[in-house]
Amino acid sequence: MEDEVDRLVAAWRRERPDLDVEPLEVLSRVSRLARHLDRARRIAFAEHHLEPWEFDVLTSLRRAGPPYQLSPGQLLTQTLVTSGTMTNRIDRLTKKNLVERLPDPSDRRGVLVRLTAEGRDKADQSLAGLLDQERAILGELSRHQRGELAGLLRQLTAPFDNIPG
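How would this chain look by itself, in the form predicted alone?
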């Protein structure tokens, strides 16, 4: 079975035989797959009237377990955005009644962000929709192939996930 990347690689090999274009065989496919995944995520979230960033914040809180709350700093770490961006996102989610701000009992100046019942429902429903979309994307692979691919991708992503700062 041939795909668009095979055609792209063949063209580069023809036009630039002096270059080793082998990385394109993997990373162009990862890039194309990321675009398809982004499209699938947007569809899944739109069904629940959420933006991808809203899903990221809500599911970070949901994964925290009861009482489904984190400090803004913990949310920054999990979602990889700046402090100003996170403040704006918390404000917007608060206005939609999906999260609430509470005083942090261990830090008089701090706050905690807690998922509301409505926010928890949105997180749960949108996650289920996302998993349906992702299962469809992975449908051509066996369970064994999915595990193998996950391990290989982990090898590539782990060094980026473990960079300080």
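Numbering follows the first chain given and starts at 1. Throughout, rigid core stands for the largest set of C-alpha atoms superposing within 1.5 Å between the two forms. All values derive from a computational prediction rather than experimental measurement. What changes on going to the form predicted together with a further copy of the same chain:
In this comparison between these two forms, the chain bends at a hinge between two rigid parts; from 125, 70, 79, 100, that hinge is at 125. The interdomain rotation between these two forms, with the chain split into two rigid parts and fitted on C-alpha atoms, amounts to 13°.
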The other form holds:
Number of protein chains: 2
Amino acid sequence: MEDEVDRLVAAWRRERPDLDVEPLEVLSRVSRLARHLDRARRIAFAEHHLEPWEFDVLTSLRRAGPPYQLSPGQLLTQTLVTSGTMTNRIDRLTKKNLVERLPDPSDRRGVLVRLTAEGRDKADQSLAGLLDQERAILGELSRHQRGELAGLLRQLTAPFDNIPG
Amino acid sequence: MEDEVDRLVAAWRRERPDLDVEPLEVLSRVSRLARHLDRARRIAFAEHHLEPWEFDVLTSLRRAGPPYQLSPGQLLTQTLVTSGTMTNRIDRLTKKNLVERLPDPSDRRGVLVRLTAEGRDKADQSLAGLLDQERAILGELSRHQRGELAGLLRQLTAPFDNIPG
DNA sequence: TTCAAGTGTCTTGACATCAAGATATTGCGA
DNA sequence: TCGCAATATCTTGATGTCAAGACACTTGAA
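Having seen the form predicted alone, can you show the form predicted together with a further copy of the same chain?
First the chain shown before, then all remaining chains and molecules of the complex.
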């Protein structure tokens, strides 16, 4: 089936036949799909009275395992936001009693962010819902195709994730 | 090579062995890669004194072909933003003399947004730069792999693009 | 010991985005 | 013809994000 990127690429080939626009076949689809996923996540989380950004922070801490705490810096690399954004997020989650700030005992510049019991519950509840939604979206693909897709995407993300970018 | 999503999935399997987190292998990579691409685009466009959102609007109009005009509604489906956002974008681009608003002769509710000569130049210049950057990122993949990746992604985006979502 | 560079977090101000609703126009059905 | 739902765009108010820089602490070299 045709998608919006097929139309976009065809339009460029008509308007700018001098350019090779083949890279857009991959990367425009990545960007557009991510926007669609954001919208779908926002709607799904609304049932839990949770914003996507809250989910990102709470589940990062949940994944860390007991005692469910990370430094703001570690949260930055997981969520790909800037430090100012993370400070703001931690402030708001603290007000809602989902996380708390603790001094880092080993570095007096540092802080640790810890999940509260309530925050842990929210993280666990919302993860299951997200996975259900994602399974529905991926229903288009066979098991084999998903593996293939994951592998190809890993080749693109690995340089960003490993060479500090 | 391992990426951040491999670590993320491993952490979930340790903390929540009861859940099947396989969907994250694909969709978390899509979201994270899109964020990396946003950052890279922002840096690349800064050389042209252009914001990513300006690029999106100007190139949508450029692709339309002469006379380089679309309705705000058509721009919405291409850029995946809300109507309020688009109104705001058109206002700002108008102030910079990159686009202009015209009344739609066939529907008095409607408006047409048209690229100025200056706007068209900006679109053409920045597209070439973006393609160079994207080619560098895709250097990881063979020609065959890019085709495969584009095809798999199309299967995921087509439902969003065709069934109005 | 001391100082300079590096690191980790927070503050600030500008700005882009969204959701919801207002306004104007069209066009279908009775 | 009339009225009402649908359509197209804009307005409003709240909020999240970013870039840049400030501040406090740490580390390593002289």
